[in-house]
Every structure is written in C-alpha cells, then in structure tokens.
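A single chain, nothing else alongside it, follows as structure tokens in the form predicted alone.
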Amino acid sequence: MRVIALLTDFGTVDGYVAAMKGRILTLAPQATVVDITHDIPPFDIRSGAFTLYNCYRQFPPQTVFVTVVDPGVGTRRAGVVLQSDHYVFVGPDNGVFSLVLQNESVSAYHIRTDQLPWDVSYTFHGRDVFAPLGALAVANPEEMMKYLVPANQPLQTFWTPPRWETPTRIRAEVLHVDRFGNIILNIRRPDFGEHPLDHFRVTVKGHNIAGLKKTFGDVRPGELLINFDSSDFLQIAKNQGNAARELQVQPGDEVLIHL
C-alpha cells in the first residue's frame, strides 16, 4: 500500500483539502493518504519547501508527495513531476521543490495540463492537476506518463548557496523562520567540511552571537545561541524565546559567519 503525502497552504476550513483527497481516492482507492500540513502560510513557497525538506526522507520508499503552495495558479507557470530513486514529487514548478533538488537526483517532467482528459479549472490545480497526477503515480504510472514531457529547461528555484568571502568568513542568508522564531540559515554542517569551528560567531542586524552550542538548554532562558537543527542547517535560536522577533529578522536577510 503506497503513501500519498499532502502539503498545502489551503488550511482545513474550506474543503479544498477534502476535494483533493476525494480525487485521489477515486483514482487510487488503495493509497494511504497522509497530511503533512495544510498550515503553510498562504503563498509562502519558501516555508513549503523547507517543511517538505524537513520531513520527506522519513517516509517509506515510493511515497508520492503532492505539494501545493501555488500563488501562480492559472498562469503560465508549469506543473512538474519529479521522480527520484525513492520518491515522487508532484506540484507547481515555482521553487517549492528547491530544497529537495539540493538533496535528490531526479528525472524532471512538466505536466501537459492541456492534454488532461478531464476539466481543469484556472484556480484549483491542486484538485484538478496535482492530486490526480499523484494518484496516477500510484495507481497507473503508465497512464500518468501520457500527460508528461521531459523538462527541457531548468526548474524554478529560490536556492542561493552561501558565499565564502574569505577562508574564515561566509556570507549566508536566512532561509526560513519557524513557528518558534528559530532562524534557519542556508548553510548545513557538511558545508563547513573539516574547517575547525572553535571560534564560531555570527553577525546579523548588528548583533553578534558567539560560540556554537549543541542544544537550546546550553544557554540560560532568554539567551541567544547558534546550533545545528535536526536537519543539520545552521540556526540562530533563543532558549524559550523568539530569536527572529528579537533580532527583527526575516527570510532573505543576510548573515555573516565568522570562523
């Protein structure tokens, strides 16, 4: 029994998620449908990308991830199906798979929406395009391939790699702010290689935070710290507080890392 995992910014009040599940279960009644979340902030592609990246590797092989954070629905933006050795990803080609693409080697296909043999609304591709294609990925992959064409241009991405300005200074940026106010940066533990991290310091919005910690409780309540999160991204946090609020930081802001 294969899993179809849903991630959207639809919320659970208006029945949009239920409509997607209805389409999926009609085409793939044998599928197990799992909700990752439907509380991504509206139109927040970065948040959707980070949330997907944080959890997708915990799912069993051959899970299909239908991910719909789609402010460009009905425009010329393409829909995409990505197939890796272990997973399938279905959603808009708007950057929501940016972090998956940093971690997975994929075969990428654009969806031929105009060839789908059912009605497609201009405003609800979650129900009319991505949910049915995700269901076909489970129930009838050969049928799904009829509506795909190999992507002949680079996929959309917002990913910006950190920049080493000197051997001891890196210019990074804020990738994501989670609900606790933790500030996740666009650099992971492996990016530092064998470089010693004994004199670690970050500068953001005129504030300096020094010393690399293992966890929140390594500092007193209310103090700022730097550590690696559960996905190995470097983050700035505040023990039992909101670092982003204190530092007035938002995604895209620059951070200097001093080694």
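Output the structure of the form predicted in complex with a further copy of the same chain; the preceding block shows the form predicted alone.
We keep it simple here and write out only the one chain, dropping partners and molecules.
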C-alpha cells in the first residue's frame, strides 16, 4: 500500500483535481489517493506550505505528496522532486516546500519537463507533470528518474532564519498570517533549546506583548498573546480576534524577541 496525497488550490468544481486523480490511478492503480485539501486560497504559496507542514508527518512512510499551488505555471519556474528518508514531495519549485525543508534532509531533483514522453500543456502541470511523476514515484521509480536531474541550485524558499543578536534578543520576522489572523513567526520551540522562557517578551510594530502562554484561553477575550502553535511555531494571536488586523502586520515584518 502506497499513499499519494494531493494538496492544491484548484477547488473541486471544475474537475481539475479529478483529472489529476484519474491520471494517477491510470499510472499507479495500486496507489491509495488521499485528498489533503484543494481549498488553499488561490496562488497562496505560504498557506500551501503551512497546510502541508501541519499534516505530512502523520502519513505512512513512503507517502508521495503532490503539492500544486503554482502561480508560475507556464513561466520558466522549475518543477521539483524531493526525496527524504520517509517521503517524496513533487511540485513546483516556488517555495511551497519551504517549511518541509526546515524539517527534512532531502535529495533534490529538478524535473526535465521537456523530456516527458507525453503531451504537456502550458497551463495545467498538475495533470501533465506533477500527477504523473507522483504516480511514477510509486509505480516505476526507475522511469521517474529518467525525467529528473539533480538540482544544482538552491531551491526557492520564503524561509529566512531568525538572528540571535545577543543571547537574550532575537530578530525574527513574520513568516505567515493564517486565515484567523494568527501571526506565525520564523522560529520554533526547539530553536530555543534549554533557554529559560519565563521573561519572554516580543516587540512588533511598536507594541509589546509579554509572557508566553499555552493557549488562547489563557488571556481574556480581545487580548493579544504569544504561544507555540500546534506545529511548534511561535505565534502572536488574539483570543477570539484577529491579531494581524489589529497589529497591521504582514509577512516579512520584523519582530524582536526578548528572553
């Protein structure tokens, strides 16, 4: 049993996802096809990256993730296949794997789209490139390797690491704002190692927020808080509210963390 898990921003109404599933089941009839979601906001690479990151480790070993949030389809952006010890990732090289790459050591390949022995449209690489390569990863890995070349350039990423300016001050930045307005930063719980966190404070856009909480309910409705999200990213949130709107922040904005 091999799982092929699909994540796209295609919605389902037009049959695009169904075309991918049909293509996969034709090439790899033995695969179990699983929907992660097709409701990523159109072209939102960061949302796609977060949703993939939030679930991929739950999947069985050797799962293939076909991940298509692809605003650059038809341009010269490359396609990639990433192989880690446990998983295979297939999709455009546009940053959608930025967070997976923080967690996984991979062998990275670019896809030689012009070598594929079938028709490839200009506008639908989900059906014509990524779905069939994901299917080949299950059904015929040797054939898949014919269409790959080791990636000799760094992959696209929206990840920038936080900077420790002093042992108690970190210059971080906003990685993503989710649909609830939670502000996710580019730093995770393990990054703090054994450092005590009992004087925790962040500064963002002139606001100070102090104290590290466990969950939303630890502050009153309408109050801001800092906690680790369910994937261990540090986030700034507002109990029963939208933190990003209140603080007017966007991805890339600077956040200072004081320990």
